[in-house]
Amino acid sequence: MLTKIPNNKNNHFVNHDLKPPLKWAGGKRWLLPHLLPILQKFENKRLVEPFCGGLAVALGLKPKQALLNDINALVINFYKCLQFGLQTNLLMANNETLYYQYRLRLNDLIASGNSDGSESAELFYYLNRSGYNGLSRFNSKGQFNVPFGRYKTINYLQDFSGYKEVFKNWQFLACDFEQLIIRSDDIVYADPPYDVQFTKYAKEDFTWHDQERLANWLGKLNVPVVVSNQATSRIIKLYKKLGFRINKLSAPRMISCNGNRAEAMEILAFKNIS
């Protein structure tokens, strides 16, 4: 059973007002119990996350500062958005033919080099709450292809600008994880696309090469990292190769297998973390 985050007025790492503006498959708000007390000693350096996905981390543990990057270009853009204050008075309704009108022009703005900007951001974030459970995927033409999610009702928000004192001091890319420039007063935390079948999150996939092109890069750092990802045998046995320390989580969510149901396991990696 997951221990509550403690309600600590005083400690800017938690944030109770905001809330992940977007839907994400395999978000991590339930690890923030998990990981408050590790990154509290920490809360002076800067938190890079290199997969910042639906920002349920940054936004729990609310850093001063941060170095945010998604290879998702779409994601980023939205979130830059939200810096300047967005607030859009784009028609949202919980409406098939909508959802599909919206989704062909996000993919013509993506096509025509014209994905930055307010539009794309607007686009993006109805296709999100509005398409198949909270996934954010690609085919190879880099081309958004998520069907219409089956919600009886969507809350969706116009008004943005409760992000924009929150998100100043944070800093947004799309980019390879490779490229980020690490400081020395920095904290990693790491939560690439799972070890499973499908990891089409992006035009270009996230294979095993890459998984661990991700590690070995990973424990070449000079500052503390901390990872999570599937509790997969050959996952374990790479981080323990490059000296991770390596705690196993029951997930909230269950995998079927031959018609057997099982909780699914997780892992935490440390380096340089005592």
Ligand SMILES: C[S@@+](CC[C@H](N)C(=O)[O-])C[C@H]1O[C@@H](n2cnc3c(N)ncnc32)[C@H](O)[C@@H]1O
The other form holds:
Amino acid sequence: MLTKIPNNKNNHFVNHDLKPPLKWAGGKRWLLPHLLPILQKFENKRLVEPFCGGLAVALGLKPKQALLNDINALVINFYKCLQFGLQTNLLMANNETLYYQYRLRLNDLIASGNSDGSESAELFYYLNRSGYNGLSRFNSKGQFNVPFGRYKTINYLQDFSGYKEVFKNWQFLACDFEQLIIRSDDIVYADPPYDVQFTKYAKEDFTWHDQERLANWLGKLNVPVVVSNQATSRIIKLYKKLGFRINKLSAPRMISCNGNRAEAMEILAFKNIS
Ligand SMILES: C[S@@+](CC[C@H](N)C(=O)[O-])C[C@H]1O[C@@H](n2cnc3c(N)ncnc32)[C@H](O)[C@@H]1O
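Alternative state: the form predicted in complex with the ligand, after the form predicted on its own:
Time for the whole complex; same chain goes first.
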């Protein structure tokens, strides 16, 4: 849907149906019906996402101002290129040989310290769409090691200029969440890797120590905070102890539980939000 935005000096058209351009493990598009009514109450604030991943929440909410961070430098480089209206002529096909050729090229760019820029963004997009389950996984040397995805069909986008207008006033950073500087006019939505074993998004694991470090950091902020995570008993205990209010909801995924498959439970934890 293309809509003319009133009071927009340049009479730009903004596409309101922009979908997240990447597939992202742990993406929160499914959570938007729960999150948007809460976050929309703070529409004049800057949205800070310390773990922005596939941007499902930022693109669902489309705040005027946002600080979007992820420790994965390749995904942040991709978004920065979208801010400049990336268009690509890269040959994209659902082909295993091509996939491993492009993976090799991206890993050369990483190894030579040249993974900032449009070539790396284009390769990363192709590998994300064609690789296994939207994973973004790296080995101990920082090399991207996700295998070919074996999808029947894949739709590739070559023209990303639709994202330019929406991303215009958003700031993208690639660092550990604790390095972010939070302002008094911010609202924070934090979606860290789930508290489960064997979660590997980037080359570092997100350990129980990191879950505690995050909860303590969020607990000290004097701005509205919403956090999502898997509803494990230790996560609920951790956030309750820090004075967060907890809502539980069922997630659209299954987990193994004593050898059976059970519906996973999610929490939303709130601080400084009535
Ligand atoms: C559950 S995903 C976020 C998904 C996102 N909300 C979405 O809807 O697509 C968690 C993200 O945390 C990032 N991450 C892991 N450790 C981090 C850290 N220490 N600081 C910042 N980001 C980190 C991962 O790269 C991953 O993209």
